[in-house]
Amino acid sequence: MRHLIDILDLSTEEIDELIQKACDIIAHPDAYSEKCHGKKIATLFYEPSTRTRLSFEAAMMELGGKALGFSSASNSSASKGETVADTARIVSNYADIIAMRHPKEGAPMVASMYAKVPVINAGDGGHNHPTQTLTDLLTIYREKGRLDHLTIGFCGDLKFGRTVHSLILALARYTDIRIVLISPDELKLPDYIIQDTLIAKNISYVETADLEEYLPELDVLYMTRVQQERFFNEADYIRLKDSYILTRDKLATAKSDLSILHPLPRVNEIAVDVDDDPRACYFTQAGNGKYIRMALILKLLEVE
């Protein structure tokens, strides 16, 4: 039994394997529809999610199963004080995988300890956001025909993006990366990953504070919300929430084949001149989440 908490958990062959796998439930849904007959995800949701939650109990719907679980830690026995292991134990005997979103780092891993049946990190805290990195790389595959040799600037909120990290996790596996990193000093992506990954991997990468600067060097821009709900301050978070704000007039001196990705939600930081420019691929990108959950459970549960 597999579970899957960090991007690295999966090698770079087996997450081609289910780019490629999505690919083909893209082009043949119909060969899909009846894969998972019987079989049920509970979507353990601590934190508020729209698209994470219900794009993994659409990939179950479309596979042919059924979905369960709840929306939030209130509306589940969190709220009386259960802890993360017994839930996961309890669950394991209703459900056949789970997906786990909790605002508190690590707790999926708990939770993996201790189920009976594969669990799926739907993002934990600021750490990490799996899923989500396999969305943002279907969809870089999608546009761009490969992974490697790209040039991608990270917008926003490096600090705490949790999207941020895993995706360049995932991306300094591949050949010829060079990695933009455009935030405000203090939302800079932290130094465990600069040391870790990109110097230990020597990825080719730059820090700035300026969009504009390096925008026409881009094949692809990965933008980012600043978080208000990893703020402990408000006065920070009001200080720097509109640090970057991406409109059309300032893509004029953008490649005309460059990608625009955002994990969603926004706030303000993409302007909705913004959303018909071809170059937007967020809302795509938003789709294509449920196909990578379709594969990535087909994978997890064993199913040919």
Contents of the next structure:
Amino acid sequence: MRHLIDILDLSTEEIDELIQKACDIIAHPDAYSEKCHGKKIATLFYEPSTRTRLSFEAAMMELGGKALGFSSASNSSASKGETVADTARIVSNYADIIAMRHPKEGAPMVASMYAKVPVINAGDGGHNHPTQTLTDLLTIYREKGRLDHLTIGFCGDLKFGRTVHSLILALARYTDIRIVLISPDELKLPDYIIQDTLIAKNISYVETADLEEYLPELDVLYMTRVQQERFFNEADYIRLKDSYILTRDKLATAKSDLSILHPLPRVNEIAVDVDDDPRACYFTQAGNGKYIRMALILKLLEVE
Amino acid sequence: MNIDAITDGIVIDHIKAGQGMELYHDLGLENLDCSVALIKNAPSKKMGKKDIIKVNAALDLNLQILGFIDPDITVNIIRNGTRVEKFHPELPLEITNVIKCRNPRCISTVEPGITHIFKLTDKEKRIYRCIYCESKAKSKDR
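What I would like now is the form predicted in complex with its partner chain, since the data block earlier showed the form predicted alone; can you produce it?
Up next: the whole complex, starting with the chain shown before.
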């Protein structure tokens, strides 16, 4: 039985297989409509979510299965003090696979230690979000036709941005990847990712606070939201929330085939006048999330 | 100051001065019935001052924490009044329920009954990380 807790639980070959499977699902959705008939996914969401929870549930439904679960901790026995371990044990009796989002880092790993069914990390605090990474990789692949030989800028909250952390870990395994880290000092990428991934794997990277300086060099720009829910101090959030705002004017110097990604939801870091720009890929990206999760569910349930 | 030589047991030597009492507790020596000596600030040619712990019983102590705290510590195993083994503790690949994660966002800080596990991620720099949140461990997290 396999779980997906960290993107590195999957080899690059397995990621490539998932991407190919997702592309096949997009091309031939009818061929997959009954693959998970009689199967159920439990979406255990201790934190609010729109895209991730609904895309997991839609993914299972489009495979012919069903979905059950809760969408906030207050709607579950967590509000009575039930542990993650106990919840995982219990839900294993009701569902064939679990997708868990939790505000505490490592909670899905704890669930995977006690569950009798595969557990997917659907986001654990500011730590990891591997299915968003799979979504991002599928989007980059569909937009660029490759996952290597790319210069990718990450902009905004790189400290608490779990999607950034997971995507950097995944991209670091491909050839000729150059990473530009754009953030205010307070929201820089955690030291352990710089040390253990970028430096250890000899990945070319640069840290800057200036988005416009490096924009012309980028093949992909990954924008992120400054996440209010990660701050213990409201004043820090207010000071940093408007650090970067991408507008159509700023894009004048960018490559014509730049791909702009964002894990969404956005607040104001991408102005709405960018939405109509052909380089904006974030809504397509959200759609890709369903297909890659379909491919992942098939893999973890070992459905051919 | 005279401390009797031990017949069967363990001498933990070259402990940094001041760390002996912490190690005494970390190894659970307060729970032993045998004689245990903690010598503080003993003169040392190499270190100036050092702490020493002598345990007068042939016990199978869990010494994994020694490598995490200071791999330069020396462990001497004594049998029948003779030293039969001398070694520096190795850096354990994993330490379980010795230190706790201090990251307030980590599940291990709130989940009752959780096993606190840290893995060695960088042998050269002696870096251990929590398996749940990947935060770096500090020896003071004990």
